[in-house]
Each structure stands twice: as C-alpha cells, then as structure tokens.
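Single chain ahead, written as structure tokens, the form predicted on its own.
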Amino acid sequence: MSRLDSFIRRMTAQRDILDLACAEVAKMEGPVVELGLGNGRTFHHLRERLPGRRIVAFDRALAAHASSIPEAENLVLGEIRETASRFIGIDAALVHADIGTGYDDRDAVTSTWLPDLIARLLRVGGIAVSGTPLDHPLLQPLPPPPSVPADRYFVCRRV
C-alpha cells in the first residue's frame, strides 16, 4: 500500500471513530484533550462536532493552520508526556491522540507513557481514541465502526 493509501485510510478511520465518539461523548459532561494538535485538522472537527465544548489542546510546538488554533488559555506546548502530565484529573469525556510517528521503535517508548496518561486524563465513562494501542486496566476497549478495519485507530472507554 503507498504511503498516501495508509495516510487516507488512517484519516477515514479516525475521522468515523471520532464522529461516533462524538455523539456519545456530547450527552456527558468534562472537556475534550486533543493530544498532538499538528496542523489542526482534528481540532477544527472536534470543534464542529462539539460546539461550545472546552477542547485543549497539547503539542510540542504550534504548527496549525490560522483556523485551527485554540484559545491561548487551551493550547499547551512542550513535551506532550511533561505538558499533559499537570491536567491529570481534568475529568475529560474525551481524549484524542494523534503522536503516533510510524516509526515501531519510537512508537514503543509512547506506547510506555500514553496509555496511564490517557486513563488519569479521562474520566470515569470518557473515550479515548488513539492512533497507537491503548493497552491499560483502567482503558476497556471498544468495536469501532464497521468501516474501520481492525487494528488501524483504537477506541476505549474509561472503565
């Protein structure tokens, strides 16, 4: 498969899981953490999906287009792992995660963080929704949507 046909389908998959997290997401309470703003896309559709919620956003350094750039009191920079670490207990109905690299050895070591950070981000009946593994006691995975094959986005609840 090229590298676009993997990039289209990791877009298509993420964008059907988030739109069914979003629906559920919108009948509970607590903000949304958007982990890895990049270029904003997800940002600017969690938005849409979710008006008026809180989304903050973390990144190593801002990237984003002009449209999808956060408040500044909701954008955080720096080292996501140390950044994201001061909101644990936020209570989040909703954790994004796009920092995945592609790269299997740098993927590991997030791999050995990102999941407890989520599970202490999220609250009690959140989703968390990943493009990398979230293997956690407290994270129970969830079936996507049938359009998104197995193994390619991740989708958990906060149990």
Contents of the next structure:
Amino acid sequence: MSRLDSFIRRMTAQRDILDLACAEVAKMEGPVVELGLGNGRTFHHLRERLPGRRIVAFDRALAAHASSIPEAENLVLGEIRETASRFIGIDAALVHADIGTGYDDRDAVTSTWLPDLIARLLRVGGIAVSGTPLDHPLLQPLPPPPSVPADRYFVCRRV
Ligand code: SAM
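Cool, the form predicted on its own is there; where's the form predicted together with S-adenosylmethionine?
What follows is the whole complex; the chain from before opens it.
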C-alpha cells in the first residue's frame, strides 16, 4: 500500500471513530480535551460535531490553521504531560489524543504516561480516543467502527 493510501485510510478511520465518539458524547455533559492540536483539523471537526461544547486544546506550540484556533482560555501550550496534568478533575466527556509519531520507540514512551493521564481527565462514562494504545484498568476498550483497522486507533470508555 502506498503512503498516500495509508494516509487516506488513517484519516478515514480517525473521522469515523471521532463521529462514533461524538454520538456518545452528545448524550453527556462535560468538556472535550484535544491532546495535540496540530493543524487543528480534528479540533475543527469536533467543534462542528459538538456545537457549543467547550474544547480545551493542548500542544507544544501553536501551528493550527487560522480557522481552527481555540479561544485563548481554551488553548494550553507546553508539554502535554505537564500542562494537561493541571486539568485532572475536569471531568471531560471526551479526550482525543493524536500525539503518536509513527515511531514505535517514541510512542512506547508516550504509552507509559498517556493512558493514566487520560483516565484522570475523563468523567466516569467518558470516552477516550487515541492513536496510541490505551492500556489502563479504568479504560475499557470499545469496538471501533468497521472502517477502522485493528490496532490503528483506540477507543475506550472510562469505568
Ligand atoms: N489532530 C491534529 C489535526 O487534526 O490537525 C494533528 C495532531 S499532530 C499529528 C500531533 C501534534 O501533537 C503536533 O502538533 C505536536 O506538536 C503535538 N504533540 C505531540 N506530542 C506532544 C507532547 N508531548 N506535548 C505537547 N504537544 C505534543
């Protein structure tokens, strides 16, 4: 498969899994946490799918398209491991983490701290969506939509 085909599959999977999560999240209260604002495409999608919902976005630095920049009070810059820890207890309805690098060794380091951080950011019943694995006793795996290849994207409910 070409890298272009692979990219298209990854974006389709990301959109489908976020749509699945948003359908659940629409039924509950709580803000959304976007870990890895990047260009802001998924932030923009979440804002469209969940109108009026507070979305707090995190990144090392602001590099988003002008159409996809959160309000100043909902943009947090710095290392996510430190900055997002300050939001533990926010009772998020959804945490979306898109901070995988595609390098197994680097993503393995992220997997040592990210699942626990996500579990502490979510309310009970809240949804976690991540491009890196979410192995944690409080994060119960949910079946992804059929378009999502196994081990490509991960979706869990906080128990
Ligand atoms: N979902 C975004 C979109 O649709 O445009 C793309 C996110 S991009 C793949 C990942 C982003 O996460 C990058 O902008 C990177 O700077 C940020 N990032 C990755 N690891 C981070 C960390 N530990 N702390 C802060 N930002 C991080």
